[in-house]
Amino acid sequence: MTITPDAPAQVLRTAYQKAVADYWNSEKDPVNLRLGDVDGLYHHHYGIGDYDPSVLEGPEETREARIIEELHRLESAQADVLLDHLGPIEPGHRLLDAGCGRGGTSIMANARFGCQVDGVSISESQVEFANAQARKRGVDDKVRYHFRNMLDTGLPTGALQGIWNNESTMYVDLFELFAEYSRLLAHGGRYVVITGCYNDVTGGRSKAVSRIDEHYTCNIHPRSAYFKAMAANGLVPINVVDLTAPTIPYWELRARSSVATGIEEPFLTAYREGSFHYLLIAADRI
């Protein structure tokens, strides 16, 4: 079953959603596009793991190309870690990439598992771009992207074995979101999220976290909100991984690159001071 298209007024339900869609429809940030140009996998998330220090050495004229390739390697490594936590996925299963961006992780999931992957985004330009990439790779029979709201996907109840959000939950209400995922997942299906969240223990949003919110027109949630909303919707965490330390090298390298946007220092400050965490949460539908 494919998703039938809806009119934009039905997909974009609030003025805030329209503002977010406008932001991503016009976004052409080199940090997303140049990294994706390396191998045609266009991501909209960050990276994890130590970077190879040799990229900062060697001939000056090729230094920037080496940094771009290494940043892309780190962001694809982050996507691989997410996919590692989906559990056993068979070719006959169906997955959902919610807030799919330009679709890189969906293509990686199809290549790994051989199954159908649907991606949804409220950005029409992202959906158009992602579908073009799927056609270019010859996987558009299995990987399809749709202009849809992740809070109301239109997919059939119980049809999915796995769902993930990769740095996109800060744009929606978590209780609404996980209610939709609880509906979509088959019994025993798996949900995985990688997200930045602020640390409730240290209080409210720090100055650095507030700067990140402002930069991306988002609303970063407290860490506790994820677990409360999951518990309320039959999603039971099976694995929680703190990726805060592993993501810091990505930001350190990005700050030294030509694709730096100025938001690198707030991220580094927030992570180092402990007001911001980078978490992976895997939860099963009961």
The other form holds:
There are 6 protein chains.
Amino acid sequence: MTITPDAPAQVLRTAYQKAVADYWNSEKDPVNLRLGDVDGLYHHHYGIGDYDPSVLEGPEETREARIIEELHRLESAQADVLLDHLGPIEPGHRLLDAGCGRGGTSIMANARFGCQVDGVSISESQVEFANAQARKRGVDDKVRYHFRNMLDTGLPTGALQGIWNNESTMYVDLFELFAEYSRLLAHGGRYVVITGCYNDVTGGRSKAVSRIDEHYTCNIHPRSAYFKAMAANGLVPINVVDLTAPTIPYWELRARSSVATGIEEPFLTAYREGSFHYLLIAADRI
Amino acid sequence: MTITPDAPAQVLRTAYQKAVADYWNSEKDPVNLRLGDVDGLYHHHYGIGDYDPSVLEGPEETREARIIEELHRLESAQADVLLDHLGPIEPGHRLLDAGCGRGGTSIMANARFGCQVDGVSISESQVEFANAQARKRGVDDKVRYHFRNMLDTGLPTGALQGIWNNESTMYVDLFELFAEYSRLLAHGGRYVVITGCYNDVTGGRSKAVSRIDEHYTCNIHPRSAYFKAMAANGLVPINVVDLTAPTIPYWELRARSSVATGIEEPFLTAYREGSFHYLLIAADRI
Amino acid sequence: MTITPDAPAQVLRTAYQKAVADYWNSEKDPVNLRLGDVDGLYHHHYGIGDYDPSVLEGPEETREARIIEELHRLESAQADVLLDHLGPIEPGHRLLDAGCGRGGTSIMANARFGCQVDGVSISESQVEFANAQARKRGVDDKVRYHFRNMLDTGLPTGALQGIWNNESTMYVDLFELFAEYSRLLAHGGRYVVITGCYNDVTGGRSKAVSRIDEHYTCNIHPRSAYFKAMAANGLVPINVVDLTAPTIPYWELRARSSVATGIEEPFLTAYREGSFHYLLIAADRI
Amino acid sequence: MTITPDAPAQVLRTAYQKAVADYWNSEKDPVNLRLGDVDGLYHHHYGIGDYDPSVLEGPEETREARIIEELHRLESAQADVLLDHLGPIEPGHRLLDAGCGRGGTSIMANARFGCQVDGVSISESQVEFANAQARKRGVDDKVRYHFRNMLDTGLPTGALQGIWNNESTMYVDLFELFAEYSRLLAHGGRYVVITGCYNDVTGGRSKAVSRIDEHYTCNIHPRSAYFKAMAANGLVPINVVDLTAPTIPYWELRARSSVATGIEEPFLTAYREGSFHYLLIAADRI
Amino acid sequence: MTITPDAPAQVLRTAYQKAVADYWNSEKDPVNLRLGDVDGLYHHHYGIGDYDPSVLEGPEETREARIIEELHRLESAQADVLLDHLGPIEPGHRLLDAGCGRGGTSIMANARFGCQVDGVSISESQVEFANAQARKRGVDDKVRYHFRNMLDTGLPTGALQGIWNNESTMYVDLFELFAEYSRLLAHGGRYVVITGCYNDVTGGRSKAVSRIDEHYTCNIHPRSAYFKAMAANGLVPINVVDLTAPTIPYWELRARSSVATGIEEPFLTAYREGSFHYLLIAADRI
Amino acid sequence: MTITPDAPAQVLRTAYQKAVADYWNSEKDPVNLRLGDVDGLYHHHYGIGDYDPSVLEGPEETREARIIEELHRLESAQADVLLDHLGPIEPGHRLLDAGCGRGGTSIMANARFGCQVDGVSISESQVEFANAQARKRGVDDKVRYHFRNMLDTGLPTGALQGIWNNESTMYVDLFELFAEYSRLLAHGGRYVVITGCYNDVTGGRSKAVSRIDEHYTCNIHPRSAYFKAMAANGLVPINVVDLTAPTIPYWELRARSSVATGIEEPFLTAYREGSFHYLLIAADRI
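Output the form predicted together with a further copy of the same chain next; the form predicted alone has already been displayed.
Below, the chain from earlier opens the complete complex, with every other chain and molecule after it.
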């Protein structure tokens, strides 16, 4: 199926969405580009797992390269954990990478499952970049990126076996989002999200969380919002994993790297004070 | 009726509430204190109406005093507009100033209506300060401030004829808040709120709005949230007034004053780009 | 776009709707026709603003004509206030006059904004009359009236920048109505309603309100119903104006005119006793 | 248990309720009083079943008395059908007659089941009248009438095995009413209502229904409202009986009697045109 | 209108549905086949009414035949009661027999009303069998059975005047089912269900009810679920009839017959202990 | 705090609850008693983890004892995993074991955290048994079991830091249950449930699941019901763990033991066919 390109006006419906698209169209953070250069998997999410402390030691001239590689390894590890939760995917299935960024997770999913993967992003630059990568790897017959709004993808009803958001839900209303996924997923299809969410237990949005919101012009949801919006849209959790502790080492290493963007401190503060969680949810479409 | 003081643990239930209380307990912004010194009405809200441009002209040595006085005049004008919407209040009625700050609006309400006014705040310093002011003015038999959480005031059911929030709703969940007000207000009682809210039409929380959130550790609600939470709690609007245009002059004058705190720019940006409204809602308890 | 005419069976789905259509198909009240004759703007709504007391004085032979003209001026003033709340409308936009009657407000909207206006009514006589007026004024390329049910207009999704009901919501279920408007309005589109609604605060439908219901075979809603139905359908108020006091003079003058229909007394009673409000609500589609 | 009398201000909370109470406090319709005089059972509801056509024949001087007696027989038959649906009631149980009027159904229930019956009304005259009747019959140790609002009876939680409304629900909001009943009824307790309701199928409130509303200052609900409000409050129907056809003879006879009040025609029109139903619903508290 | 056959994968969406279809595809219970052979009306539901005790007496060699005939008579009587509640059906109307089994009720409906009847079943064998019966009777131009899922019939919106489920709702979610019916029925169309439901008053699913669930791989709903799902989908009851007492004789007779399947005892236990009701609900689409 | 004993009528409100209480009052399954005898921890739940295959080998005379001990080890391992998810519990905290059975998990919780634990059960025999165990271990000052209904515990509001259900939720309505927990838990308190639930993805209740329901007179919920009821009651998941695979070995071993009850096969079938999950959910009270 060919997806007819949408006009920008259809994809970017609000001033807010335009601001987000502008941000990502012009974004060239080394933490995304230089890490992606390591092996051509360009990620727009964070990492999990302990880093190898030896990367901080040894010859200074290659230290930065070692750190970059290690950060990238942790980000790919995170994407692998996400894909582990998609359930049994077969080559004839079809997947959606919602908020695909420069497309790294889509490539990994296709490599693992051999199936068709569509990515959508409201950043035309990201879509173009990601499609170029797919062509370069010769998987553009199976992996395609589209300039689309994930709230209104235009994809056919019931056609998808799996959908994921790898840190991209903080830009949208979850009720609208999961209504669209409810439409897109086949009965029994799987949805997986990895996201930062603020902790309803500690109360409202903390100062550190607001700083992250401002940095990315995003709108971090409380943890409760995910479960309310899923319950309202026929998505039933089967796994919920708290990745907060496993993601802290990544941020500690990144804070000490040359590619730090300044947002490391709010993340570490928020995670450590408990006002913020890094959460994976896997849910079935019923 | 005497309100037995609550233990701090009962009033401050979450880490978030403690952080907010800490902020206001130690806050000594000249924009609040110096303006209050003008006539002893200490406000914690912004102003409306055109400023007199002449305050910017004339002798430099008194220019600052003229600006301070003018800013204070605009803030008191805002409180007057709020009180105008409470409906007919009689001396035997009872009012609640929820999130009372240093108590200015309560004093004005008592002066206007002659009735009992209770203010509640989660900042013990504010409560102490405000009670001292009431004593100083000799109205402490009618105007009393309490160290209380507005989500759980401990006030008797159906006892209040009027409640207002003058820029204090962004610290709490509106559904919880209006459930408490629904309990507190007599049938036919009136609720008035003046608040900044972000604009659902422009989309998610803009960068400027997140900067305000971070500055005050608050959590600005979308405009829609007010009407949803009212509809769910028996509060029916009778007036909704968009005060965005009338509040811009206040911010422009404040930005040029010595008491500017730095938050002026995000407010002006947010108002001008349309991502933020300054709204008054008056609603009846049914 | 041409709207294919619906068969009457599709437009008039219930016995109730047929009764309402019959009423308006045969209605020839001078209060509507003679006032419309003044300048060719035929209204089916009431007026606001103070009347000029001098119309009651002076030569008796022209007194009635003066009163008629004054009543018509107040009705047009009401329509102007409605149009003031539509927000910035451009010539390329498209508007809907829902429950358009003999079409006066549509003509005024087109004259003010230069854009396309569609009116819908379940009275075929009204539609015919209104289209004849549009042709007479030479605006029938832009202003078109249709024999349609406003609960199911057949107009395209997201195509409208503005919709209004000028005293026509008391014939329909508001949840059904606003669901249709939610479908019709573009994101950020504006809805404006002027309506009489009974007051939840004074309690159930008063005797005077029931008399109005019987007169028009209508079903006046409580004020709360408007806000609940909007909250449920993505319509967020930005202005709510209580027009009760401004509409009373109109009724007082009308009660003294030759075109009084007998319904003046219940209206005046209901407004004065507080069991009834004349309300304007402007809301944004989000 | 003694029920402490409420102050009028607690019982009559709105202008609407005061108007209704005034109506019933001064009401002395022969259709209620003269029929009650037949055997001392004073009803405030209508009848069901075919009338004996012979009452219209025979000597003129006793014709009126025959008709009165026959109307009363049909009203008592209606109350009997209501009581038939209360399920097995034992002498130790407790029942509530909500909107008890002059108390006839309570007396019948006590006579049938031998148990305690409490009646509530917002008309002090009715309460006084009904208590006098109970004393006269020597059942005032078991049957007691209270000046109370059925929305807020003050009766203890879970204490009642049965509650009924015999044509008194059109004065209140059904969601509020059933919430109170849900509190009052024991698990497995039974609620029975006989009521006129307008027909959602024919559409909005017809002209005849509005005339009834105006006559009684009441607010007839659509049929759907009963089922929605029950579903929301743990009341599950076990019987629904359409009494429309069986009630028509009563109205036809009444229209021909000396005690006709003028409201007979709207009732007959509404029933015959299908815009109105006379419905019995029996439901269990779960 | 021709209904294009669905592929099995579209009709049978879950493992559960496949298990149910398998059960009915291979089912050849004499209680269904031998009773149907009596007059060619094959039912898949139970009976109501008292049986003629004489069938148990008399010559032994024809006793079994007498019982079979009597059971069949009671089942047809049940179907007649169902059809009695459909309201006035005209030859031009269209009806749906949802979960039609081998088609008996459809044949009876067509014979009574002369109109088109569509039956749907997820058992291909049943559909085939039923269509063969229709051809045999020469009514296959009006009565057609389809291999379809009643949750998603593919029939046109608003096209049906009546729908019924004769003991087939325990296989599906009622909210999904009634959403589909809400779509299918014309405004004012009628829905009738006869079903066994467990009693919310006695509490959770009793042992006897679970035995029935296991026997038929079904999922008996609580009584409350029917009313909640109707309230949520625009279906308003007009009749609710408790058929529990009238169905017990059928089960007693069946328990003594040669066609008893072993499920008679749980049914009798459940009905007698009050944990289970046999209910008819007739509701209007509004 | 002493909990005043409730009368049985207050605890056992429905016929269903009485049937469940009767079952457990008379239950003396060796699989519960003989396993408990191993170390005095009496469980009423299943086990997780691989069993040691060597228990099936070696001398026949002690084989049964080895299997019993191994099954018990797996059950205690399950309880340990449950307690691992309660979050940081301090000696001053208070916990609730809802549906405590013979009390094993309460004893383990007290041993681990040193805090007060209250258990509630509707089986008086279980409560008596469990209290005897607590006395025997000398922990009856801290661990107390009560004859109470978990839907209405009578425990004070906000007093609990943790609550768990170890396989006891299938006897109650989850919305009612979680409403009570929402009341009981302190802000930030933790709820943990381990339960079997049927799989919404495979569809309705399978035959194997119905057999389990019948065996225990219970009412297994779909997985989705847990998340809906939590979302409606302020309980937000932080961990969801699918224990289906880890529990299968326990059932396989049990099927080969002398304490098998016959329910092993339905459990194994249900787990293997995917119609049933063994799930742990940990959620925070917000």
